[in-house]
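Here's a solo chain for you in structure tokens, the form predicted alone.
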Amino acid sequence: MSGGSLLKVLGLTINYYTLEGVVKAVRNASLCVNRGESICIVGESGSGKSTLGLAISLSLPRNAVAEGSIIYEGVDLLKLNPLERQKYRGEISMVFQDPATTFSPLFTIGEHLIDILRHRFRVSRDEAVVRARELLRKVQLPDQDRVLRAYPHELSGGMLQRAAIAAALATDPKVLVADEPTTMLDVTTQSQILELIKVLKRELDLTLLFITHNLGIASEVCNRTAVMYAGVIVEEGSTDEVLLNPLHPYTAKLVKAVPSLTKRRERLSHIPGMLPDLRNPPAGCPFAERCEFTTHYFDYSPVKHVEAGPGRRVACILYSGVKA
């Protein structure tokens, strides 16, 4: 059951400093995550979803600078020094898209898990081994001792992703950020991993932030969905509302692009054009150049979020009360 607010993102802006210029990956994002709920962040590749997840899990790379606030249980994580952040890195854990990036190829799965457990809980090696076995059992990996002895390359993709989930759970987190954890897997294994995540969320009373470009996954896993485009959260609401009655033109086009087994279509719908260059993003609506409702007004007019109902927000000029 979801409770009160656990995590609030307020006016978050994240810039990457690169040799090619400053990439404005996330722009003025705000999001409230309630205790125990499941929320999906959806959008195209390059929309800023993963960057938002990295920021929440305190895992941004060194060339990223974040401004704004990420408030977790009343504490602004962005105001903490590196030592103070260590505690919260354990409470907010992340599962990455490619499980191979979670583990060093030079160490066994057991060595990884044991190191995490000993560092986090200051337990003996023997106790860490017992806890590591239990973690592997929890993610439904058989023959735990063999997996503990295995190197990452000795496991299949599905087994490695389960081990990566075990590593994320090793710190006993309250929030689990899952960044497209099924993208690298075959369809059957994807379904198994999704079911595992739902079971773990329920059994461990986790708050889940699930990042995906797949609207089908959003409908299956999450009770609330936020849609990102070009670094901006353009729509937010219950998953059913967002998918069945999208308010933002971008969300509507995403929904239309999903293949259907029940509706006959001669051609699969697509979104023409490309994401804007985030080194020089548009000042107004980021979707203007690809939107069928665009007029000259959309190109430079700032767009603010509008409350479109209980728990429903949209950032679109069509709902701002201003006519082009």
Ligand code: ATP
The other form holds:
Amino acid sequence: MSGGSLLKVLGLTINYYTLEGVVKAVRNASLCVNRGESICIVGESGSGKSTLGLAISLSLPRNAVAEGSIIYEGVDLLKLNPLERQKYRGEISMVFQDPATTFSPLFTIGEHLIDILRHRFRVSRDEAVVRARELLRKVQLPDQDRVLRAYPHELSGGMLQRAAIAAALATDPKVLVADEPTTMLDVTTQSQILELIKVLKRELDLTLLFITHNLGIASEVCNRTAVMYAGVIVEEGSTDEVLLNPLHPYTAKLVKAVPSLTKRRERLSHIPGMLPDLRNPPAGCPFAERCEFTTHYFDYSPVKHVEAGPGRRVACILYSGVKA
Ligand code: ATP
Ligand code: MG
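Moving on from the form predicted alone, please list the structure of the form predicted together with adenosine-5'-triphosphate.
Following is the full complex, with the preceding chain placed first.
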């Protein structure tokens, strides 16, 4: 069943503590995800997409500190004790860009899946084998017994990503966070995996959080899109509106950088400049240094999010009523 808010990220801030300083990877992010919807997080490399996904799936590394709230079915995930976290970790699963990171090279795919299933559902080994076979069938891997016996290096990239998706589904999650799951695959395999994710989302009634740097992929998979830049969600709306009528100058540039979304003969653009140093991000608009609308009189105070229509938000000085 679809509808109703399932997940609410409120004022989320995530800092990584490193020897070189504190990296402010996510800053004051808020996002509402409805049950059964597909939402895309898009942005260039280093914008904080994976960090947000890791926080939602309770998988942040130890050097990360998260503040704010991640409310899942009324429970703040950031306030759970370690035992409670275990339960919720299975409800929100993550698929990574590199499927090899899901599996230890020392164990077969079967050993991994059986381990997850026995741990999660306390079933016998035989029962776990039956369920593991079924999971591999769900991700459309043929010859399931051979795959169960295979070590990760014995599978092709596409097969391994399917097995990684099976591992993510093994805990029977309600939310699937897919972090650039096709980036490392060849073009044909990419579209097969995208198709598989869409089918699984529908069949298993999953809520999908799809992370990508490619707005073209966002348009294929997700009904809603949130755009991240330098740790800040700068724009949010239905994918169609974000693509056809981007409000934030950064989104507009992203749209122009996707071949299939620009009109034929129109020149593709790249975005000159670099992300700010996240150890010392600007207090005002993070995109100001690269934005064509920045003027001499630019106000460097923090930019507020503005409601720009139903389900449509933007954080840009052009819409905040503050004169630039
Ligand atoms: P990409 O598209 O390259 O995957 P991303 O949008 O997923 O990028 P993140 O991986 O979330 O971005 O990184 C956001 C910032 O946090 C970057 O500056 C990155 O260097 C930093 N970062 C990520 N992981 C860690 C970590 N474990 N320790 C310290 N800094 C980190
Ligand atoms: Mg990432």
